[in-house]
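Below you'll find only one chain, the form predicted alone, shown as structure tokens.
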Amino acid sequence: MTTLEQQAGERLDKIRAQELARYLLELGLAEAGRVVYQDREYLNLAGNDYLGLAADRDLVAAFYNQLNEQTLLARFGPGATGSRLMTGNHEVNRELEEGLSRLYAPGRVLVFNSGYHANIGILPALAKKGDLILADKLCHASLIDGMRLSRARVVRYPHLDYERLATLLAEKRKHYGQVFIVTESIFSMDGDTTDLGRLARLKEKFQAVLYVDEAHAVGLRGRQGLGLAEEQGVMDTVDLLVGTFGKAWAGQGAFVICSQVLREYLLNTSRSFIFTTGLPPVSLSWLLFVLEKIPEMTRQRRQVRQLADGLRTGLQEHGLQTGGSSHIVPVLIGAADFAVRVADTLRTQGFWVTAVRPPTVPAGTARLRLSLTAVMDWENLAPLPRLIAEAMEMRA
């Protein structure tokens, strides 16, 4: 009889064997950028730290100068000491959703340990038997755990196919109790964009639920950096507009704007809200620093769209498969045995670049995830399309 441990390694051989294999790599945050590898630094294009906060000197220790024996616990205590409906719902808590509020909806926000922790327990909590989810077919593995543990039929629709989309409602929605409309705003491995305005009329039309996921959106998006919904016009119509802590925000945790309906039930019936600690006051005090300072990052978000853009153009100009319109530049590679060798090419020159491989991105698409943030300037990024099409050629 064979093993769980031998399944496992004959399951992983075929995984190594198709260059699809993962790491743990041991990587430490430098300023401007970048990151520690074994004490080289790269200019990282494979992280979520869109404006720069992270590695931020000065706005940490800033954030750590209102540490003294009164907050000590209170703000920067370590451990939340339960679940938010135990022990764990502290005053932070409290000022950090309406601190939102103020932002997006008086009352309206409901905060989650993470992205993964919303996706997997909003859609659960609403969707039901005899419900459809009609969702982009590239949304990202947590909305897809999300569909998977609700009992709703689910059918994904091509890619940003908003024609697909009106044919399918047309057909469907009088067979099914609720309909719910789930799509990304950003892509996070094409770097495109959703037409939220579109989706919001097909949703008034079929008395559907619209639901956004704004991850790679916060911060970046808008006037005030609360997302491509902003942006848009279209907030008020977006029935659940989720949107995440851990990129942007360089923190932990996301929240979910909704109604004060919603908000509650979902406070009662989201197994992933109730049954886990609660985010400790540390993490939650790091949030409510960033919150005042993000709608005015209007440089920030200006700086980020010119590199973009340049980077968009260069790729081209060296006849590089890109696409998308946002901070996340796509290089498509092709075979993931391919893209791994091209990353590593760059890597020897600088450029902490990642391939993305299946089943991240379907077969045949592997590609480079190109992530921009604030705080990187032109000059540092001007030689990587020609060293992109060097590395190409060579390992072709």
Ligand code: PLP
The other form holds:
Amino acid sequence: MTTLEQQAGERLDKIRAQELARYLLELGLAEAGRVVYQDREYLNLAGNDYLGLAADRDLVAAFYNQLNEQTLLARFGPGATGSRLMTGNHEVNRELEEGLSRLYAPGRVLVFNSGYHANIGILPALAKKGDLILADKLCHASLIDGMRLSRARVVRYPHLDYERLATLLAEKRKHYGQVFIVTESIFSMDGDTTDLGRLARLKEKFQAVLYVDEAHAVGLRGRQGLGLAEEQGVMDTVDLLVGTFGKAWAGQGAFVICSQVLREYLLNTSRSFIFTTGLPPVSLSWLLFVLEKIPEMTRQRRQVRQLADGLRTGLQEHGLQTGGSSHIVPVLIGAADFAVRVADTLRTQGFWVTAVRPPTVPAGTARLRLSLTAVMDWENLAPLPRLIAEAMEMRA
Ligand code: PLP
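I've shown you the form predicted alone. Could you give me the structure of the form predicted in complex with this ligand?
Up next: the whole complex, starting with the chain shown before.
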């Protein structure tokens, strides 16, 4: 009989042989969009600190300047002490939800511990046997896990294929109770954007429920940085809008904007909301602190956009295959091992780039995922297209 360790070991060997192994590396935060690894600084093109807030020393210092005898526990406490429904709901929870409510929709905000918690908790609570979920093929793993945990039937439509989605709705709508259309607004691995207006029209036409994960768009898109739904003028039509705090907000947690009834229902039934310790006061206070600033960060939003436009143009000029239209810029490489070799070469040149490989992306589409932040300068990025092209030639 093989032991569990032997079994796991054999599976690990296979993962390693396919160049798909993952490792934990210890990185330090540095300013201006950089990270430190083993005493060397790199331009961080693999992070999600899109507005550059996580390593803004002045900002972080201003946050901790609020720390004093009086605020120590209520606003800087390190632990929530319980689930939000038990002893873990504090004044900072209410203040954060009220603050988000003022920006998004009065009384219709519920904060979760992370985007992963939100996505694995919302669909299973709402989508039941006899319901149908129609999800974009490239939806994030957390959404996929949420679908798996629900009892609804799941059909994944080809990425951004609205015609196919319309056909599915026309064929299937009448056979199901509720139908959920699930998408990201900016796709995390391709950097392309959804036409939410089109989905909103389909949702209205077929009386479906529209669920949009804005993890990569909050902070960056829309006049006030509320996300792509704000930019495309469809905030009122999205039934469930999920935003996360771990990326542009440089914190931890997530929120959903929905109707008051759904908010009440989710806090009663969503297992990943109920059965977990709430976020600590110190994390919530940071989010409250950042909340005041994000709507004003127009200059940073413009900077990220300009950097991304410049980089895409440069990549195309060097014959590289890219796509999308956001601050996430993919460079398609193909085979997983080739992508790893190219990323390694770029690292030796001071760029922290990771190869995104299956199962995160479909087989044969391994890529570099370059994510940009508002604190980078064009001078930092300008050499990159040439260096990638050279690395591909050299390591082919
Ligand atoms: N949704 C999308 C589209 C994501 O890319 C991610 C994070 O990688 C998540 C949800 C999960 O968010 P969190 O990191 O807050 O758990």
